[in-house]
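In C-alpha cells, one chain follows: the form predicted alone.
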Amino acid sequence: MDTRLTFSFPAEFETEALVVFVSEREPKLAGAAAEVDQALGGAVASLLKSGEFSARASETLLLFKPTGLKAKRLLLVGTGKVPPTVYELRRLAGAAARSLKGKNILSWSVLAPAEIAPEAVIAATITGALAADFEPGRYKSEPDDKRLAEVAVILPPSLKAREKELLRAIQVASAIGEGQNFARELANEPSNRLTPTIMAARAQAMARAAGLECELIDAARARELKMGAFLGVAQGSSEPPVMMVLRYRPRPAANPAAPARVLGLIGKGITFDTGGISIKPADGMEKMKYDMAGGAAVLGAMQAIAALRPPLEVLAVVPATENMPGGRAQKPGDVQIAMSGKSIEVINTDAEGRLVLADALAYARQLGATHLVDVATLTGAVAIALGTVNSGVFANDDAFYAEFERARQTAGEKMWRLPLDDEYFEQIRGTVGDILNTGGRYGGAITAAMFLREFAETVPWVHLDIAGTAWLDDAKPWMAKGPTGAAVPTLVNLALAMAGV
C-alpha cells in the first residue's frame, strides 16, 4: 500500500473517496466536517438532521458524486460521542478502510481533523488501514486478494513548513503497521504449516530481507547451553524447537561515551500448545496455533524496527516448540532446571509458556539486554480479568514502567498494569524444587508474572500478557477474524523512544 500526503483544501482535492470524519457528539459540525459541508451546501447538516446518518462510532455513509467537491465519492465516518484517541483514530480508518474495501474502491483519501495532532492522525489513519487491510483466508481456493492501493493524508496548506517530519511520521506508521501484518501472518498460520523449523525459517528470511542478524539454536545447543526448562515442554513434540535470536545493531553511536543501553524483547513461540499431558479441551482448542502470537509479535516489530533504524540496540530471543503430549512429555510433578539454574516443580504441563520465557528471559540477560520486555498469550486468567479489551502489563521497575508507559500511549493501545506484590510469591514458592510453574486458580495471571521475574532477576523488566487481545473470535468493523498484531506498535514505539528518536 503507498502512503502519502498532501496539503490541500479539502474541495480542491481529487480522490476516488474522501474519508472525512463526523462528531455524535457536537451539535453543529466543526473543523474539517464543517469546511466539507459548506462546500456540499449543508448537505451533512441536513443528513444529520434527518437521522439518516448518526455518526455513530464506525457508522459509515457513502455518498457518490458529491456536489461542490472534487472528490468522486465522500465517505463519512461517525466518530461518535467521545472525542477520538489514537486508539479510536486507528479503528476508525480501518472501519472506513474495510468499507470502501468492500466496494472495491482501493485508493482514497482521508481529511485529518483539525482537532487531533497530525503526527496522531497520521499514525492512525496508516496503521488502522494496513490493519484493515489485512485478509486471514489464505488458504482458500478463492483468497480475497483484493489490497489496498493508496491511502493519502490530507493536512491543511498551513501545515507545509512540518513536512518533512510530518513523512518521517508516515515512515514510522507504515513500518509499524507492516510489522503488526507480518506478525499477524504468522500468527495466522495453521500448526501444520508453521512449525518451530518453518517459524525460524520465516524469521531468519525475514531478518535476512530486513538486515538483521539471525543464530537459531537447537536442541544439542540449548542442551549445551543448559536450557532444562525450554527443552522439558519440547521433548514431549516430535517437532525439534528452535530458539530464534535476531539482533539489530545501529550505526556507530554519535556519543559513544553515553552508558549503553540494549533493548531485549522475548517472545512466547508455542506454534501449538495442547497443554502436554495436563491437556485442555477440545473445544476451542484449534486456536490455540495462535499460542506463538507473543514471538510473532516480536519479530514484526523487529522489522518494523529495522526498517526504521534508531541508534539503539535491540535483540530478539523467541523460544519455539509444541506442547504435546508424547510419550516422552514432561509430567506433572517432574522437575526441571532451567538455564539460571533455578530448579522448577511442574505442576501443570499446560503452565508451559513461562517455563520456555525463563530461559529466554536468562539467555537475554546472557547477551547483554540492559531493559527488558517480555510478549506472550500466557493466561487465561488475564483475560477474566481484563477482558479482551486491556492486555496485561506487569513491570519490576517504576522508571522503566514509566518510559514503556509513555511508548504505550504514543502506540494507542489499551493494556492495564496489574500487581507484582511480594505476597504473591508464596503462591509459587516451591516444596521439591525453587519454584512451583502455577500457583493455583486465583491470581493466575500474577502468578505467572511473578514466576518470570525470577527470571529477569535485577534487570528492568516489562511482562506483556496479551492472551486476551491477540486475537478477536468475531470480525469487527475495522478489522477482520483472527489475529491482531497486538503489542507490536507499543515495542516498537518503545525502541524510539528509549534511542531519542
Ligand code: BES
Contents of the next structure:
Amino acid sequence: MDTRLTFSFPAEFETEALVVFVSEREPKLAGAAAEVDQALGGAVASLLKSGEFSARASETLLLFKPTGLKAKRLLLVGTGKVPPTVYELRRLAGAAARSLKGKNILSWSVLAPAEIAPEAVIAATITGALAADFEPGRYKSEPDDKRLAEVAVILPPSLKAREKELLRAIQVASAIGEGQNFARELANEPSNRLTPTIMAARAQAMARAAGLECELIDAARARELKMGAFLGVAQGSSEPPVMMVLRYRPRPAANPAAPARVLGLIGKGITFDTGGISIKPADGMEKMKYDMAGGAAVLGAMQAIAALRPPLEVLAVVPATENMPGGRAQKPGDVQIAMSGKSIEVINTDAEGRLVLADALAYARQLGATHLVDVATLTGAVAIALGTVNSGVFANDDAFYAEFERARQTAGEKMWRLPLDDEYFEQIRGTVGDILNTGGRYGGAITAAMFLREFAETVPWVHLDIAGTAWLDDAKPWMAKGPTGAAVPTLVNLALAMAGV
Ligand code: BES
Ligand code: MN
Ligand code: ZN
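Having seen the form predicted alone, could you now give me the structure of the form predicted together with the named molecule?
The complete assembly is shown below, putting the previous chain first.
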C-alpha cells in the first residue's frame, strides 16, 4: 500500500474516493469539510438537515460522482458527538477502507478533520488502512489477494511548512501497520505450519531483510544456559524449541553522554498450547495456535523499529516451543530450576507461558536490557477481568510505567493497569521450592504477573497480558476476524519515546 501526503484544496483533488469525517456536534461541517460542502453547493448540509445522515459514530454514506468535486466518489463517515481519539479514528478509517475495498475501490483519500492534530489523523488513517487490508484466508484455494493500492491524507496548505515532520508521521504509521500485519501473519499460522523452527526461520528472514542481528538459541545452548523453566515446557514436544534473540543497534551509536538505556522486548512464543499433561478441553483448543501472539507482536515491533532507526538499543527475546502432553512431558508437581536459580513447582502444566518467560526475562537481563516489556497471551483470567477490550498491564516501576502509558496513549491502544501488591505473592509461595506456577482461581492474571515479577527482579518492567485482545472471534467493520496485532503500536511508540524521537 502506497501512502501520500498532499496539501491541497480537497474539492480540487482527483481521487477514486474522498473520505470526509462529519461530526455530530455543531457545526457538523467545519474547516475543510465545510469547503467540500461549499463546492457541492451545500448538498451535505441539506442531507444532514434531512436527517437521512446524522453523522453518528461509524455511520457512512457513499455518493457517486459528486458534482463540484474532482473526486469520483464521496464517502461521508460520521464521528459521533465527541471528537474521536486515535483509537476511534483508526477504526473509522479501517471501516472506510474495508467498505471501499468491498466495492473494489483500492485507492482513496482522507480529508484530515481540522479539530484533530494532523499527526493523530495520519497515524490513525495509515495504521487503520493497513490493519483493514489484512485478510486471514491464506490457505484458501482461491485466496482473497485484493490489496489497497494507495491512501492519501489531505491536509490544509497552511501545514505545508510542517511537511517534513508529517512525512515522518506517515513513515512511523506505515512501519507500525506493516509490523502489525507481520505479527498477524505469524499469529494466524496453524501450528503445523508454524513450528518453533519455522517461526525462528521467519524471524531470521525478517531480521536479515530489516538489518537486525538475529541469534537462535537451540535446546543444547539453552541447557548450557541452564534454562530449566523453558526446557521443562519444551520436553513434552517432538518439535525442538528455540529462543530467538534479535538486536537492533542504532548507528551511529546512541548519544554517548546519556546513560545507555537498552529496551528488552520479550514475547511468549508458544506455537501451540494443548495445556500439556494438565490438558485443555477440546472445545476451542484450535485457537491455541495464537499462543505465540506476544512473540509475534515483539517480532513485528522489531521490524518496525529497524525501519524507523531510533537512537536506542533494543533487544528482543522470544522463547518458542509447543506445550504438549507425552511420555517425556513435565508433570504436575515437577520442580524446574530456572536460569535465574529460582526453583519452580509446576502445579499446572497449562501455566506454561510464565515458565518460558521466566528464562527469557532472565536472559534479556543478562544480555544487558535495562528496561523490560513482556507481551504474552498469558491468562484466560485477564479476559475474565477486562474482556476483549483492554489488554492487562502490570508494572514494577511507576516511572517506567508512566513512560509506557504515554506511549500507549500516542499509539491509541486500550490497556488497563492491574495491581501487584506483595500480598498476592502468598498465593504462589512454594512448598518444596521457591515459587508455584499457579496461584489458584482468584486473581489469576495478577498471580501470573506476580510470578513474572520474580524474574524481572529489580529491572524496571512492564508486563502485557494480551490473551483477551490478540484475537477477534468475529469480523468487525474495520478488521477481519482473527489475529489483531495488539501491542505492536505501543511497543514501537515506546521505543521511539525512549529514544527521544
Ligand atoms: N495460553 C493460555 C492463556 C490463554 C487463554 C490465551 C485463552 C488465550 C486465550 C495459558 O497458557 C493458560 O493456559 N493459562 C491458564 C493458567 C492457569 C492454568 C493458571 C488459564 O488461563 O487457564
Ligand atoms: Mn497454557
Ligand atoms: Zn499458553
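Under this definition, the rigid core comprises the largest set of C-alpha atoms superposing within 1.5 Å between the forms. Note that the structure is a prediction, hence the values are computed from the model and not measured. Numbering follows the first chain given and starts at 1.
Core-superposed comparison between the two forms: the C-alpha position of residue 228 differs by less than 2 Å. For residue 80, a C-alpha deviation of 2 angstroms or more is recorded between the two forms after rigid-core alignment. For residue 34, the Cα coordinates differ by 2 angstroms or more between the two forms after the core has been superposed.
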